[in-house]
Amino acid sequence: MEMEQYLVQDVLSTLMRHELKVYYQPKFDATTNHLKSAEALVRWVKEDGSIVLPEQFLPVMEQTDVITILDWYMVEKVCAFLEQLQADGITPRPVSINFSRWHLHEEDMPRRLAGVVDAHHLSRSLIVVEITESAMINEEERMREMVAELHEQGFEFSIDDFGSGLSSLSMVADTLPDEIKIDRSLLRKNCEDERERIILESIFLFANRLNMRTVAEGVETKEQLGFLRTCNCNLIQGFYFDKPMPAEGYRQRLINRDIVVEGEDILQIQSETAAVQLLLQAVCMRYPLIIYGNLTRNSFYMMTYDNFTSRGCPSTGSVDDLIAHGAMSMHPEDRELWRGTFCRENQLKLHGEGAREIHLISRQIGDDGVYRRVETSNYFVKSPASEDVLVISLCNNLEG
């Protein structure tokens, strides 16, 4: 223990004596190879030029609230730098400063942060809060109010070492962060295993239907960036692109802005999932409402709801109450062909009977009181997982 305390003093005295530096770590788009923004890394960079790395004295500092200490110090540098940047003529990109738990009980954290982002003159928008998920850990009121009071100040949030095995998806679904941050212990087997591909998907494919954007970091080589594209991971941040570098050394980097790597053919190496998700794209913009529904087992969900005739259909439930509720917005006259034609009586016996697909145009009443004639296509599917009887269900505008 005692030890442990001369390595904080010792650390403390450092901010004294100007040892601990601010690096930066770029990340790239994933697709363009564009800089798009960096994350703020603590160096202690003694006298004599050598350099001991954050894990050497971090967590002892994380044990108590001292390394508020630090991260405050390293608000004041990033702050310090971009506000130069802007003064050389220079724009600056978001960056990401890591807090840890502490700050979770340090009384207007937000607003401080506001105060000295604001005294450098710069845009809120430059700094993003970055916590690793493991703070949230028996914090989860906090973290929302927290989180709320960030956005409110114009700050963005972003959930560090997310799929590191502590994860709560509840609390992202709570905390509605702008950012997260991939685990590298995900890309420990280079996107090479099937298990970690099918993990990777599935993360990116949940944080792209949620709008958060997607950082992969710890990325090293060709096949994680090829397969990391395929997964439409918007950041990618790691030594393939660049080590964290000094303020001179980022500096530079701004000015040139972009990297050249390998080019390689996206289609050829497209995963599933991604092909799924560009197949789907396609089909949206000529089907603005998609349901999927279980015929024997009377459920539906809405998978997409986009500029419609009308907007009060409801996104779940019952395909009974679905089919109600859609033959009493049709055209007086085209009810009981409607109904009778997707009611789950006729459905299950016409896919009895070996049919593929139904179609309809029958004219459907818009929000603004207005008859339009719309086409309804269902077709029935097979789920490897079960032998329910399954549809879908492509609705399209006729008219403008």
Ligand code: C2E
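By rigid core we mean the largest C-alpha set that fits within 1.5 Å across both forms. Here the structure is a predicted model, which means the values were calculated and not measured. Numbering follows the first chain given and starts at 1. First, how it differs from the form predicted in complex with this ligand.
Relative to the superposed core, Gln25 undergoes a C-alpha shift smaller than 2 Å between these two forms.
Superposition on the rigid core between these two forms places the CA atom of Glu192 less than 2 Å from its counterpart. Relative to the superposed core, Val42 undergoes a C-alpha shift smaller than 2 Å between these two forms.
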The other form holds:
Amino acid sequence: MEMEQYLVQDVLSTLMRHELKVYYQPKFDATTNHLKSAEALVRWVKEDGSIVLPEQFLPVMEQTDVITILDWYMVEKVCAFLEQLQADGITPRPVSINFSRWHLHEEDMPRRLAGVVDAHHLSRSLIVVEITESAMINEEERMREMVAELHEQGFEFSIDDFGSGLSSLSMVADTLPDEIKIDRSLLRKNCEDERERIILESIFLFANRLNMRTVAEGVETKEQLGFLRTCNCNLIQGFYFDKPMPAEGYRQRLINRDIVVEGEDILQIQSETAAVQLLLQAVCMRYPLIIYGNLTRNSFYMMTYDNFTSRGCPSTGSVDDLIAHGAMSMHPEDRELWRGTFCRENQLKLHGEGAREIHLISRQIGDDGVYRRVETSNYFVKSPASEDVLVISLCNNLEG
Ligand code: C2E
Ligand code: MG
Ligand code: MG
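Having seen the form predicted alone, could you now give me the structure of the form predicted in complex with this ligand?
Full complex below, order starting with the chain above.
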């Protein structure tokens, strides 16, 4: 061992005995504002009460594997704290612990972690392993192995500082994290810049589609919070709710969990996806029955059929059957016209001639045996993924 490393290790041991403390920064559910979990962050609290932030002493320790001593110290302290909470009848919440990249090459890290957690009689679901994105570069294989071992031992894995480094989306996805923490550098324009919003929206879409939990880190303003909510971000960590605090403060937070946040003008801050969802809500209110049909492949799928006059129709199947079924529910005098208009052959013919939409008003029988006027509007739509002729049917009750 180098002399310098001895020195660092020596200083660290002294500090651990007296002045290194675990601070906790709570994470809140983005929609309910309930406290869900926390991150453990190291603080050097000097005798005179002044606090040294990790950025001032971690870089030296990170140069060698001395940092792993600190991380294991944090694990021990966090577990002891959670055990004490349990003993006091306070339900502990999961805590994320930062592990430096050196742990990737530590033999048996997941098993060692399990040993400590078990010794404190804690559920393993209470500890989440956080590793920064930049540690993944050139270490994907090792990262994957370690995550598999962590999962085997019942621990969750979180990728920290997502979006700050050079890792690719597929690299992150392949590592199978349970959670990604979106780096606060991605929020620096306060979510008011169109490009910043688009990037964030894409990240959340990516994470949501892969069923990864999302945490936004460094949330300081209500504009950021509002926008993140419309992106379906799961958890919020940041000064807007809480700064990292000593264990005692966090304990109080657990007892008194919720934070009140004032409402937000959603239109100013929402993401495109959220806007499309609102639009869809309005369309569904206007049209109680919406059907997607593939005329080329003779298939359909019913999107909604709330409160429509005639039910009892299958919600998916062939267009031909759908039209036969629909025609039978029409008034005998309207039946042929309806069938002739909406049969596949006719729709394909009209589409071929350049029609963009077809409308028809007819009388349809309801579950109560009464005929009511309904309007069927078919719109031909084009999927970028296929040459199939697709049609969307919007059906509307014209009478109560
Ligand atoms: P990190 O893991 O990404 O932790 C989040 C950092 O963001 C914390 O800085 C936290 O105080 C800060 N933060 C949270 N919300 C806000 C906010 O709204 N605004 C701003 N400006 N900052 C916010 P902190 O505690 O100084 O830690 C810095 C980094 O040091 C951590 O980044 C982590 O990488 C490392 N670190 C901290 N504790 C440990 C540890 O026990 N072991 C290891 N290996 N690394 C640690
Ligand atoms: Mg972290
Ligand atoms: Mg981070």
